[in-house]
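What follows is a single chain, given as structure tokens, in the form predicted alone.
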Amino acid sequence: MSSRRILLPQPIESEAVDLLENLGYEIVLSKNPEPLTVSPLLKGVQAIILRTGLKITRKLINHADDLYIISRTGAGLDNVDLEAATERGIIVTSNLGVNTSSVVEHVLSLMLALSKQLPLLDKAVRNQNFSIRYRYLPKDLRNKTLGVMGFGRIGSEVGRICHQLFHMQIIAYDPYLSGDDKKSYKGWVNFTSMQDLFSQADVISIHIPLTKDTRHAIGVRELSLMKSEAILINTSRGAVVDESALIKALRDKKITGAGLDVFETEPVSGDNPLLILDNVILTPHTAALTRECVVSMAVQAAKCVIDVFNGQEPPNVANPKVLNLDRWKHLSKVNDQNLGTSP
């Protein structure tokens, strides 16, 4: 591995760039993350550090002639063709766990803002409607039921905090969680069906990846099961919810509100009906984009590249069967909990 060229389809934080450049690696920065701009830059690079602005498709991968690793700065992998990367013997990594606390804080912010009706009350005060306080619009979370769809790192942490802080009853739906994992939550989590989760929860928080099986997993049927006073929080991927069905439910006041950090189409178009609804809080896919978190994600993504260049197996390999190929049998194991090896 004599070449050390790393492609950045989008800029990453200076802390990560400095780490790579101090080791003598060449950074190739694309002018923009458009496929036509990126594709010719793939020749002769050994690594890609990938944010969310570009999807690495099979067509793009076919332009690469010496690619070792695609390292995601985030946890989601819906913008990487894993099958095509695996066929080419390319390692794909993600940053599972790095953004957990930031996303959890964002979920709690949306949950509290909607429960306490903060946007409405703020607007009322600005419009000299101080008497709105006597309508008793805010609601307490204490002793309510939280339904968590997807009980991985983020979902389970949201559940834990809400249970401990607000004494909420926690129900969860996660068909991929092992029986032993579910037993470890015995005493404070009740695992249930998706139907029961949507019909029983006062607050629903979604934490599932976007796959062909989860696209529009939450649609008309699921939304119709929700309590009229329930709220829905989505910080995972927009397309796991049928947006048109959610808009109708919000418009018809079938549910109290929604907090959305993700959308079916991003950026959100100017004619999206969500923009004029007063019972939804919208944020621009920023749950993990705190200053602290983006630096950590960029640095850890860089460290995954460094691991491979140093002949070590990086953490969080999304396509582990690629490691069985002869080209990667020389890699030594590293401690996954280190989330990368310091140079």
Ligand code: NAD
Given for the second form:
Amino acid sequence: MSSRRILLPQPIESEAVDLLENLGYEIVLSKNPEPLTVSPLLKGVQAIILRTGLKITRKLINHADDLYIISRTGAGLDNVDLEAATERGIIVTSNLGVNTSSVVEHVLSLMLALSKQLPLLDKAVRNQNFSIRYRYLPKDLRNKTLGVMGFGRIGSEVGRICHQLFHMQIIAYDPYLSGDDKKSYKGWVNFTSMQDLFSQADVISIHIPLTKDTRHAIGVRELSLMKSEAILINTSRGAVVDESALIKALRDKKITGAGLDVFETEPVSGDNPLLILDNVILTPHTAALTRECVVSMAVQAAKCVIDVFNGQEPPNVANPKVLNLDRWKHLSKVNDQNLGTSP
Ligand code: NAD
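Taking the form predicted alone as the starting point, write out the structure of the form predicted in complex with this ligand.
Every component of the complex follows; first up is the chain already shown.
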């Protein structure tokens, strides 16, 4: 039996818990993900498996005395102070790509539901307003222009499907893609400026990470460039959009609608003006929370922990600098970084 302890600030799927417990690891489950509850539990744990309900700050990290790894179940790392973890020699891993197809499906659902006016039409039928059908409110996506901000895993897949399925013209803004990457999309993607993307697209989908540079990357200026018929989808992180500016644009009908899975403050507070707008579809950060996806994310996050405990380098280390420390020199490399190695 191993005496290693793994802290779960929030519960994870039983498949992942079973995997860890069957190997003899002790699970420490926090009653809630509040920093005050979690901080005393950090003493004596070697791993944290982290969902999105808690931010692992420098202050929290300072409560840990034997932490090896912070393993994110999802892709985003905005709820980990990466610098503080790196300074303490703690490995941070994320789960890249595991949730891509689930998020893509969610983006398409929001895009189609908004274009086809599903919430409004559903309400009309229930209210005996069947004649709404003659107002021809739904719109087609076919041959329209999709603007993708952030052409990484999720953004490029949304673009590919919309191009192949709906014959949409794809324009994209991603200043960090290499020339070779851009070349690989030649023929069906036009890389453009952010300004052109916002002024030309009929549907805009945001897929950039939240960093100090991308906070409010979409604000009054970008929204004012949008066509009045255009819709905005955000499934990345709420704070990349200036939510007050978006609310104003939606309220003043400067844009047609928005599909939002993420918000500046989560959970959304009861007085958030978005809640009374009828040109938005709101989902509670569930793009990746399909049954299939959460199991897969939790199991992958658990495998990263097991890798480190077994003396192997886990996949998707977000702070590879720490691997040069004496502390981690014993870790053996894994040939295929995307497969992981553990049982
Ligand atoms: P990714 O790293 O594969 O792609 C992000 C892309 O954004 C990269 O190509 C990068 O070059 C680009 N980028 C970075 N800054 C940019 C900027 N200022 N302007 C334009 N492009 C920029 O990530 P991914 O897996 O496609 O995920 C995208 C985002 O979606 C993640 O950062 C995460 O926050 C979010 N996400 C949300 C959910 C959810 O449940 N709603 C689930 C998974 C991921």
